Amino acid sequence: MTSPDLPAELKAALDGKLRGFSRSDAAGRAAAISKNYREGGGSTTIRSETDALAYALARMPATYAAVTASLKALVENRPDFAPKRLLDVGAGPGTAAWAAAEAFPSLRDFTLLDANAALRTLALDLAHDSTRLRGIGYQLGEARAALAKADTADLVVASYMIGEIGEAAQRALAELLWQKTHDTLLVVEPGTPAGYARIIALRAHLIGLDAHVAAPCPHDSQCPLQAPDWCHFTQRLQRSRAHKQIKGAELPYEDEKFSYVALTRAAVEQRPSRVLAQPIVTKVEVTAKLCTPEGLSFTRVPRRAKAEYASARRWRWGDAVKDES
């Protein structure tokens, strides 16, 4: 199973960039950048090498963990998928490309697109000595303009970037992403109600253009959740010393909440149910909220059903599972 933590090559490359780097300056820049992202400003405040590295230290571990978890779900439902070409849209420092390279040894061609020159420079520096990502192609330009010129790819990834463009333009971008997708499109957004709303709108629109859901949903039907509920997942990752310093954090771990959808050209058969929240385990039963092929289910697995109960005790939020009810 692919680890949610940054791969050794990437950690080493980041450590090399940190030599002589002021952590206190980076912490201040990271806080300003994070505030701008929360307010919808995207990467506009990332203008220098210091800004780019501060952003990478603050956000790269969590983004990598979320994309890795999403790709893991895709692989579980499509174990035969072996993409050769990747297109990473809104690539930033290349986080999704690193995650895809770990998930799919079959990948041989990596094309990254982003409008931010400082993040492009950092991405190329981090990949320079990589045995997997050396020689990546990185096109500088606004997402839709650069995407229109790009070749199609077996796997297209857009992580944490849909929310950076205006709502009116998101529909057009979704169509363009799908046009460039030869096989599978993965879109990852923050696990907030707003991030989920973007995912569910894109999902519905592209299903209308003959896309099929590979993960996380076990069906192509309308999402059964009703507001104020929303579909999101969480991935725990360990914080390095530098990560804690940049974030001003004390806990040795971080829980990244995210929403995602993987869409394919061909229908995926026998998609399993999905655990939508951490199950409640007691000595009497396991209670789990599941999205099933038939819709939303609050499943109870009694202890007297020994084998099913033992299996259900191991369920975790986000898992693909067989409904034991």
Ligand SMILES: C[S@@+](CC[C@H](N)C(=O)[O-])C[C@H]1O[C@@H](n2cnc3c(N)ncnc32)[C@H](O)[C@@H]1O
Given for the second form:
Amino acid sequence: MTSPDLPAELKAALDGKLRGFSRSDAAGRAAAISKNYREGGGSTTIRSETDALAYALARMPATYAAVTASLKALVENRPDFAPKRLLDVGAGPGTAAWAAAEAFPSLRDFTLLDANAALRTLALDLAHDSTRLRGIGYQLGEARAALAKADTADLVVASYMIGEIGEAAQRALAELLWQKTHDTLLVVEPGTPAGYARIIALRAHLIGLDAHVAAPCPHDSQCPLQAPDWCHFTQRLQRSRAHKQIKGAELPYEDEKFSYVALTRAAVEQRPSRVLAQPIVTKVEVTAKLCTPEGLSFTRVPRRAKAEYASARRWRWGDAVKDES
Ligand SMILES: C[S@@+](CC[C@H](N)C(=O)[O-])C[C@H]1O[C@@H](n2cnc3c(N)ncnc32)[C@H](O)[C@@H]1O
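Show the other one: the form predicted together with the named molecule, since we just had the form predicted on its own.
Complete assembly follows, chain above in first position.
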């Protein structure tokens, strides 16, 4: 299984960049960038090489973990998918390209696209000595204009990006992303109600343009969740010493919440149910909230159903499972 933690080559490249930079300065910049994100300003405060590095140190481990978890779910439902060409839109420091390279050894050609010059420079530096990503192409430009000129790719990824585009422009961006998708489009957003709302709007819009869901949903119907509930998942990742210092954090790990959808050109048959929250396991039964091909189900697996109970005990939030009820 692909690890949610940054690959050794990327960790080493980030550590190498950090040498010579003051960690307290990087921490201050990361805090200012994060404040701007929380206030809806997106990545506009990432202007210099140091800003880009501070952002990458603070956020890349978590967005990498979220993309890796989403790709894992996609691979489980489509084990034969072997993309050759990747298009990473709103690539920033190259997070999704690194995650996709780990998930798909078949990938040969990596095109990244972003409007931020400082993040582009950092991405190219980080990938420079990589055995997998050396020679990546990185287009600098506004996504919609750059996408219009881009070639199609087997796998298109937009990770933590569509929220930075105004709501009115998101539909047009979704259509462009889909136009450039030869096989599969993965969109990942923060696991907040707002991030989920963007995912669900894009999902509905593209299903209307003949897309099919590969993951996480086991169906192409309307999402059965009702507000204030929302579909999201969580991925635990380890924090390195530098990561803790930049974030001013004590805990050796963090849990990244994310929402995602993977859409394909061809329908994916037989998608299993999805666990939508951490199941409750007691000595009497396992209770789990599942999204099933028929809709939402609060499944109870009693202990007396020995084999089913043993298997349901291992269910984790986000897993694809056979409904044992
Ligand atoms: C939160 S970062 C995510 C970076 C990376 N995909 C990740 O998951 O770590 C969002 C990225 O989208 C880029 N972006 C936002 N709006 C854009 C636009 N209209 N055109 C191109 N890039 C854009 C930003 O420059 C930034 O690098």
